[in-house]
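The chain below stands alone and is given in structure tokens; this is the form predicted on its own.
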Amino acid sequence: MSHDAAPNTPARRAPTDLHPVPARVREGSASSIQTLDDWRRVWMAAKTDPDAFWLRETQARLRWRTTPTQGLHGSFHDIADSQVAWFADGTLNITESCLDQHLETRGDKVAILWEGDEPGQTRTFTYRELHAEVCRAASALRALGVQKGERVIVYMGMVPEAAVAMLACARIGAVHSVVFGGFSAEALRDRVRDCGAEVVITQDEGLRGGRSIPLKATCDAALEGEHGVRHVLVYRRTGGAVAWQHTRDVWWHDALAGASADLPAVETAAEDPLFVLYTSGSTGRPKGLVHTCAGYLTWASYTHEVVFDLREDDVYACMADVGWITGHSYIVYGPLANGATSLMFESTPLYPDAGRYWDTVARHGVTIFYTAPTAIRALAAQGDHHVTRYDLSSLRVLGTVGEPINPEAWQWYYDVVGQGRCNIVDTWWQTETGGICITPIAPATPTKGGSATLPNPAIVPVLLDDDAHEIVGPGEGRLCLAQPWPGMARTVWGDHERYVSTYFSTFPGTYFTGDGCRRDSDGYHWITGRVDDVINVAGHRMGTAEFEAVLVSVDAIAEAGVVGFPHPIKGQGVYAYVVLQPGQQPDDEALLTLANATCRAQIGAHARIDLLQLVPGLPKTRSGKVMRRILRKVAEGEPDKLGDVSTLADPSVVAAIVAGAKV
């Protein structure tokens, strides 16, 4: 029965009131944080004596070859010379933290329940299943010549053969870089080419809300002309028709035939690098951010268990995309480390219909559910009668990510979803963190709607103004964090330089986020947005210039300025100015459509410009650099805040963009 409101809810709160935590949160937690006393301790012995702190928790999480004995090595203001290490002198295999010790224990458990892009379609792997699937395509790998310290690329949906191959190339020592599957052939082509791979593995086809994905085309086209890559493995999902180089291609089900179901894994060092995984960067090129074996694996064990209070016999959800970093830590690595039973989910939240998320969390009693702010604000919109239609009453925790929730969307979930019983972590974290950095813990931590609250052990953040003063207190200024912690990723792939740039110029001595953040009189931190000139949409971090190149590859179109601006769905939507060729003439609608097919083929899928304004002009200095906060400022919809323009080439152009404005 449909009903407007969720049953037995208490009465609504305002959406930044403080909200304890509910009483069913803390039954039968077995948390070393659950009270904010308890968090208090914890973080001070992280932050005062990281080496003892961090080896009690690797050396009790991890399965290792060789105990470290070292801590961290390193630190922010000697990273121009050397990386910062953890658990330098350990040795290890992530596969036997993930598989191999839970055998005995955990055998019998479910390790991955899939659900399908069809209601009730799902798959199981027990841990012992899984084991055996990944020592299965690790020799595969092996017998195509896959070496420690090779490259793999990952190009698939969301099936459990992307968690296999992930592992299975942990397994033999091997990089795997993910790609998201709705990248298009020319950013997979220019991961391939930058990371080195020699093997693609791919799938036939995806699936996704009904519509099937291009994979293997899509890789075709990205492997024309390139002679590097040897193999492309190729699982099938589909059955659809495809393409097929005989020299080059295998089928997964007969390259895992008959191969072995017991491989020994590889001895690596706690540094050797995992994966290496692209986000966006500013300059237009992606950056192949490297997170390595031990800190990585040990940051994701310990967020993971610590912030959702993962018990045994939990059914977690992370509804995100192992081609994310989200996927890494909150699907594969981090659950399966603790030995959880980890959802991944191929569908969308509206497939069949905006019911598909709490269907699939009734009927396999979901616990802990985890997803973006797009999605609940999306399934908002929707209205409350496809929640309430669904017996709820598994769910514990509710997590966010991907970037800030609105106080609105976060109250709907509270009190639609949670029906008030479940306490939310907000969390905050990036591609370069590796894991959870600012949040919630969920027994611990009383809640504000749009607040991701407090930091997580090791991690201390600092607010700077723009003459890197400390902000001490409330205030408001650029999110730094000031130590090391052992999830952070530890350079870029062929470039430290662009990672010491990236991140350690701007303020010496500490790593700047790129985010704004405010601190609140409670010490709650509130997530801004970007400052530089990345767009967060739908927590697909892509970078102003990367529009901008596409753009201007378009004929009609001389210039392109790119800036993000408030959506009420996405969080940031994409807004373009752009400055015609000579002679053309084009409307709007026509350019956007254009433009817009464009960015898809060049981009991905997941690359829409959402307002395209045709101006005069762009904003520049004498010097000719762009003067993006107008622009901002301007698709903000707040004209009167441009602040001082007498240093533009031509203040006139000010006037015409205001003028034509599309918010």
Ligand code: PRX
Second form
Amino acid sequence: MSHDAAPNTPARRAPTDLHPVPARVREGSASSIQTLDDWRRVWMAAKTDPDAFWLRETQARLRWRTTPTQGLHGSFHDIADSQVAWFADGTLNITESCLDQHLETRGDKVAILWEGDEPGQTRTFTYRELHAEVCRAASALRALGVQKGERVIVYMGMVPEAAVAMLACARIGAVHSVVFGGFSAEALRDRVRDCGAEVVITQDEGLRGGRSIPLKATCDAALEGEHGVRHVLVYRRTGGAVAWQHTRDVWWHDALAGASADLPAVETAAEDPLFVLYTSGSTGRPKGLVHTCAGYLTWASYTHEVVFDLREDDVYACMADVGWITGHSYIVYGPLANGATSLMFESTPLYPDAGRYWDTVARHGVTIFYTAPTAIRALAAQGDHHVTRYDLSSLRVLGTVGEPINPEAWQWYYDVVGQGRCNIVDTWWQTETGGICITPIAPATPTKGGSATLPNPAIVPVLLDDDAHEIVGPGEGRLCLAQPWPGMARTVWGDHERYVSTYFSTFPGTYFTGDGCRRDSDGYHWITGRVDDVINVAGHRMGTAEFEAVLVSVDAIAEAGVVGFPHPIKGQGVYAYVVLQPGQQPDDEALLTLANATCRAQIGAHARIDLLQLVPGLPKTRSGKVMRRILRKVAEGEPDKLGDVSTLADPSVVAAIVAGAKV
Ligand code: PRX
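Having seen the form predicted on its own, please provide the structure of the form predicted in complex with this ligand.
Expanding to the full complex; the earlier chain stays at the top.
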């Protein structure tokens, strides 16, 4: 990693040492949390009287039709029988909080600032324009027969119309489910089926890094033989040729032409579902997490404002994709609820070169910049000159999300991008949590490179050991959250039992995150990564079981065990151990190519196996359970730390696995 000395940074401070908040970050802050003392006071207030705290916040942030009088209802102890609810007696339409409430004071302020795939290709929507476009799209959906409560799949690239589509669903009380544009036809079909969507919104093609992505064609393949989908609404992005089913397909521009630009919003209950978002877990089948209207938006709004210390004239840029939770909460819902200018980025950090992010920051005067450690590592590896040739003096707050950031990458971000003038907020959270949970608060929290630091108000982290004993003070254990917060997912679509068993059965009475965490003597949290069978590859969360299901669908493969291994850019890579069917003899390179073609077809282009090792058998206990610990240790290059292998049915496979290891 290249590393020019930054002028403002004392030479001998290690990345993991405490970094005070730079003066520039504190200056001019009007935040409710400007110091650690503020944080302590506010965190305690939210803990001791959550109802009063969040009723006050939600009323200040959201436009309600019926003001709620109830705060939290339910607890983690009775979650099997009833869902947690927040603000349950209130009614609203969340688009009135994201759009209508700003029309008088911020009507001409830019809401969405879009940077297209080609540098300098921009479009803007003011709040007034966005409101009108959302109303038109909502009218179009209604004309297609979409009803309140119905699910609509959004399968699009990073165009403003993706945000418009989400908000249009919300305007009429429909439930959107955005499917990341990299997912394959099979993955899309599974999601359409699981949530029972009858309408899909897509575009002709996506555009990324100069390459087109055949979204409509993939959608057509996904829907082949699916008679449940009545309509596909197609936004024209590139003008590329697409197949057309005249009774089913409708052009976005035709449907919106002449549609009402002032559609009254449908009233929903606070706890009505706003969206379903699928994420991977430790089984092969992704689960659709359900986020509800008011609690989610309150949480997205609060965390977006407080963590980044949002100010009225900020230009805020989150480089995530709307297909993931980060795009939902921190490109669309949080920023729009807060009346911010939110930059939406269609391209990649490396197109046309490794200076693209910084060119974008400089041209638009971005003040808050939020990205993933993978991107930071990839860019740091390209050299500082891609950064230093741009004027980045507008930046004040830098954020990271999605995976642990290694201290070296953190320091590069701090010194070279932030030039020692910005605070870095390393934000830990999950699809399930709806918004940021453990994080520095920009003007208040001194940082340590690699630590997500302290919990947000409403978040009560506890570390538990294997016997479910709480670790008090410094120590390392499984990260659980002890109290409900407004933005938590309420259930898994159509399967509340799965929700309860996944998150609330390991340590009854608390929400189990699936992550490991160390707490240091300052009370700072260091996320150590997943302790379940979920891996995080380049910020994409995937289940090892998903890969295993794909692998065993390949004819030549009898069994497969997949684990993560440390990867210098992607954080984790995918390591597959494969047992062949009897009589099969492909070499491992040929098999890797075939396996990856199958992963691409069944999951998507982002699902790639990096290393594949042929093994005579998987290490199984006598009861037939695969000892994944052994697979993990070998993939991590620590075959000398396998621990006790005496319970294995056939210990000889271990020697073969170690001898043939790819690392
Ligand atoms: O392992 C944690 C990691 O990403 C997981 C959540 O993934 P997903 O639901 O896709 O949401 C990603 C965007 C919020 C977590 O269980 N993770 C997320 N943020 C961090 C992190 N690990 C360490 N540090 C973080 N800041």
